[in-house]
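Presented as structure tokens, the chain that follows is alone, the form predicted alone.
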Amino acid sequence: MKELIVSRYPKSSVAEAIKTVRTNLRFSSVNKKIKTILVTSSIAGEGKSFISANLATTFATSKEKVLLIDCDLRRGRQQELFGNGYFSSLGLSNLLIDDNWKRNLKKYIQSTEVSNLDIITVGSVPPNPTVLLESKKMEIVIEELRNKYDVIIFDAPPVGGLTDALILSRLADTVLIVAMAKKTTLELLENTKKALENVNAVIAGVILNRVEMKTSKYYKNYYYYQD
């Protein structure tokens, strides 16, 4: 759990920055409360899983009931971030092929050590992730979960080379794009933005990670972990 900065170091500059993201999301929608947030990136390694986990924790610490869903069925990291030995092997992929999922829903939703924060991990790695994510059942499951939680955060795969995040964006009220300083090119970011806009996704903004923050005597990284 070393990457759950908001929980471990709630007064750190990283935690404060992510709290600001939460506040901005709340104020960005005056007429309609944002309940479902999709976090993605252009390519792997830009920090979208780290941001997803810490953003979910930030919402949970504000007394909201939060569900974090690891939708990166190819290489999800949330189980690792929260502790490999802490969760069962059942997850989203298993839920989506369960004919009795409504009756069994509770066994796929697992509590975390963070109060008010539940998680659905990846589960078994399926041979057909995209087919599962674009299924009607996925849509029905999310609608059911919307009635149970104040906030749902999707940790989605990168946009580059995959359609998964674009498919999932139809289930989200808003989208956050994670980019990494000195790694994500402007061209990559523009392509990601255009791809999301082409499917009518509502983009809340871009989170720039691994930015050096100057203090009085030294530099600190805004974000120094990788997906």
Ligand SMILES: Nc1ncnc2c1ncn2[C@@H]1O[C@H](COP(=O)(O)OP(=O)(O)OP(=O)(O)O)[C@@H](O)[C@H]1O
The other form holds:
Amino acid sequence: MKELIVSRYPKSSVAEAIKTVRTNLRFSSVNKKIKTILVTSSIAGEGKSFISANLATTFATSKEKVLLIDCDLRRGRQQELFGNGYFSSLGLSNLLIDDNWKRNLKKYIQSTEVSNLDIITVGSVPPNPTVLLESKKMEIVIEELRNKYDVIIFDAPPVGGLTDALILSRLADTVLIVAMAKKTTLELLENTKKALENVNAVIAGVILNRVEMKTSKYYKNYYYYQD
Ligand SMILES: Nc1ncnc2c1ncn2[C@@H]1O[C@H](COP(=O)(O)OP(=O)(O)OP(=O)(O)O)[C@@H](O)[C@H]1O
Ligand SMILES: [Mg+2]
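For comparison with the form predicted alone, would you give the structure of this protein in the form predicted together with this ligand?
Below is the entire complex, every chain and molecule, led by the chain shown above.
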């Protein structure tokens, strides 16, 4: 739970910054409410899971009914972020191979200690993550879940080297790209943006994560929108 900054330190600058992300997402979509948000990045370790969990908590704290889906079927760790031992081992991969998934849905959706926030963990690591994510079943499942939640956040793998995030972007109303200060090069970021645009994803913006607090006078600008 130590990474759930929004719950633990709601007044911290990181929590404030993530609240701003939520506010901007809501203001940017007054006409058509954004329901599904994909969080991805260029390479591993830039903070997708950290941002997804904290953003999901922020939406939940604002009284929206939230579902966080760990779609990183290779190395997802949302169950760790929310407290190992708290969750059953059944997750997205198990749901996607269950013929009776609709009837069994409650088995796969687990509540968290954050009220209004449910989670679908990754489940057993499958041999064929990409096949599962691009299946018609995944599309139908998300369509069904859309009716049950105000917002659904997908914690995805990185775009670089894998098609999973691009496939998932088809199911997302908008995409947030996480970049890590001093690590993600502009070239990498450009490639990620292009790859997503090629599959017609709507990019909400880039979150520049892990900005050193020493530069805090610029901190409020750490996050921006494209338009
Ligand atoms: N803003 C932040 N402040 C402090 N620590 C952070 C921040 N963002 C991420 N971290 C830490 O960096 C590590 C990597 O973050 P995270 O797992 O969210 O990255 P990821 O992009 O999901 O990685 P992967 O590609 O492996 O899924 C974690 O230990 C996380 O706690
Ligand atoms: Mg991750």
